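As structure tokens, one chain now follows by itself in the form predicted on its own.
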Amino acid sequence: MHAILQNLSILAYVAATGLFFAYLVQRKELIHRLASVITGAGWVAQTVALVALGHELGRPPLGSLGEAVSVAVWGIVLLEMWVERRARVKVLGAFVLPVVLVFSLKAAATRQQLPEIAPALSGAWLWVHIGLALVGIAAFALNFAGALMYLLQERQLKAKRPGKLYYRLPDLETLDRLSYRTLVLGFPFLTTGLVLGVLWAGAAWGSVFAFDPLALLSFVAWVIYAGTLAGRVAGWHGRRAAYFAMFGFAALVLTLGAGLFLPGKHG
């Protein structure tokens, strides 16, 4: 049952992505409402799918990286719907849903291929470590979207003849604020998740320095986001902060890719 519902959620995200792109071009309210409804329907289907999977497995659906990516997608969509409504950035879905779609397809393609993470340290610590890290990833997906929109809008403003995107995207101040708030939201979750991961590694592997591509790249991503947050506190804003947001999310994508395709302690 969970596989059918998961596939239905992916189809819904495909349709919603197309509709959000159509809204970005045409700005018709009916298209946006339809895209929002389909996104919500896809999220509900994925929620039921994850609950069914957890019931079938007898544990949280976080035991493999494929499952974890699916949960990350669930969190990204939930946060996107909340931020869109709260910040009134109606074009946000056009920049977040493509990320959701790529992650969903990758999780679906690898779900049956990946072994479970070795439960060397069973119990709540492992699940909390993974869950907190995924909340951070969800926030950083929106941080990436805000940064991308900022760079596109800034480019439109510098052009002698701004294109259609200029009239579709929010102002630079709104986008910079979105990028900053999602950074502040995601960083504590990622940090706490990684700290718990270090403690988990020490007990499970005998050493926190055991080589693992996912752990190594997670630390690289954390350093980038920590530097970005420190720069923000020091007065960074605009283009510089946007570029660092892009670099940080690229590091997170590489982290997930390393976990999915490279041998290591995580799988």
Given for the second form:
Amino acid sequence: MHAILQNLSILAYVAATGLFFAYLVQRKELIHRLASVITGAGWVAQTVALVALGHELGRPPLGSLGEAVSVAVWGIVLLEMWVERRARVKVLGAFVLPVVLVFSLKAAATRQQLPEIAPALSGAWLWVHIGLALVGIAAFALNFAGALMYLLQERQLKAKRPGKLYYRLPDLETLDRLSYRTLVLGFPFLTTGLVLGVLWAGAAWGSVFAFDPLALLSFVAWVIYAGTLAGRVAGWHGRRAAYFAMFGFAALVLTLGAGLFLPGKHG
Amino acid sequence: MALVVAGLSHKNAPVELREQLALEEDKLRELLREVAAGGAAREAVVVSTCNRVEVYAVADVPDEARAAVFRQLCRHRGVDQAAVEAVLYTHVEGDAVRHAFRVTASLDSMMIGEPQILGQVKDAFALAQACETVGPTLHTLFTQAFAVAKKVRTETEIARHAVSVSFAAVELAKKIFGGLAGKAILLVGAGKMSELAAKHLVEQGAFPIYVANRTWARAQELARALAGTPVPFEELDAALAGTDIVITSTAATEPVVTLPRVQQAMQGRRSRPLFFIDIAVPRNVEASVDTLDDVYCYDIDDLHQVVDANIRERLREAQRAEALVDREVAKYLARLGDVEVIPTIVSLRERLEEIRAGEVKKTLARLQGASPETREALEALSAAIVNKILHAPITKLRESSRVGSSRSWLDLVHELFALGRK
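Having seen the form predicted on its own, the form predicted in complex with the partner chain:
Let's see the whole complex now, leading with the same chain.
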């Protein structure tokens, strides 16, 4: 049952991505409403799928990276729907849903291999570690979208030849605030998640990093975000902050990619 | 009886002719009264602006109504009627409806999306109402035209993007800063155009305003006019560091705002953006300033380019608006058509029901011992036959009303079924 629902939700995200792109070009309210409804429906289907999966497994559906990425997608979509309303950036979906789509397909591709959980992997702290890190990732996906839109709009304004995007994208101030707020939201979660991971790994394996590529890359991502946040506090803003947001998210994506492709303890 | 619109506009008539025909209100009143008294038109509304003069009328013979109105108009203004007739356009029925919708929605304006035309048509309609030349047809038409205009305005962006340089600058500022509330403006030089741009910014909440000018008295004067603060020209650097939007318009031949100056100003701003609107020719802001991060510098050519792009965007939106108007015209005609055929459909049904009920009664009178079941069956049978027969003609009538040819069908049906007066 959960597999069917999971597939249905992916299908909904595919449709929503197309509709959000159409909205970006066409600016028809009906298209936006449809895209929102379909996104919401996909999210509900995914919620049920995750609950069913957790019920079946007898543990949170966070035992493998495939499962974790799927939960990250769930979080990103939830956050997208909320931020879109809060910040009144109606084109946000066109920039977040593609990320959602790539993640979902990645998660679906790894879903087949039923996860064998190592005995070392257990205990509530593990789930807290993964859960917090995922909330951070969801916030940083939005952070990435905000930064991308900022850079696009900034280029339009610098080029002085207004194109379609100039009219469709919101103002720089709104976009900068969006990426700042999502950074502030995501950073504590990522930090706590990583700290717990380090502590837990130390206890379970007796070594903090143990040459796990995922752990190393996630540390790189954390350093980038920590640097951006420090820069923001020192008064950075705009383009520089946006570039760092892009680098940070690239590191996060590599982290997940490494977890899925490279041998390591995260499995 | 037909709906007709006849007139001339900026599209086909030269301004010399349009200005000769434009009428002020009391003349317009007189014209409407004469048209009503003349009997050529049952209803009439005259729209007279500097870009168009047109009459909407309901008349038995459209050409007569048109000739009568323009004869009076030409007489009033002492214009040769032949010259006017040569450029007049005429639309009837469906085309007239479309024309009314397009004009009111500002799709036929010189600058597409300009907001004045809706008010002008509303005034023309109100005036005709006051003169009692508005009947049910024009009332429905204009009420719907106003609704369509509003819909076009909210559902498309034909009226959104600025088509003047000073408003384009305001929109750019909004794209950079979001809201303009509390954004500081610095005017360097005191031209008329920079004053206008500053006023637009102030209307959006920009505050405070600083004015720097080589002539101190002029700086004071303009500062007073804008409720701002005059700044000595020597303190320009300090003023630059503290503002968000700078409008330059001095007559200086060398750039006043140089790259080192702006670099210095950007230090300690914590990357707060700085927006230069340089409307001076030659330019007051060094071109290389634009290479700095968080600095946006638009000269007069750039602003014109933005205006051009805005106009293109409006034209693209106008295509969507045209499609919307097409749909609204079709809806309007369909509703109108239905209204026209419904009385006939009702009397046709009544006529056949009368026949059916009469015949059933006669038959039952002969079948004294008929059981209730038989009676019921007879009623049902006759009703079914009537409905089957009526189905095709009623469908045909409704269809004909949608394609606008209901008149001949209505006559035919009345004739065939002896329905009497329509």
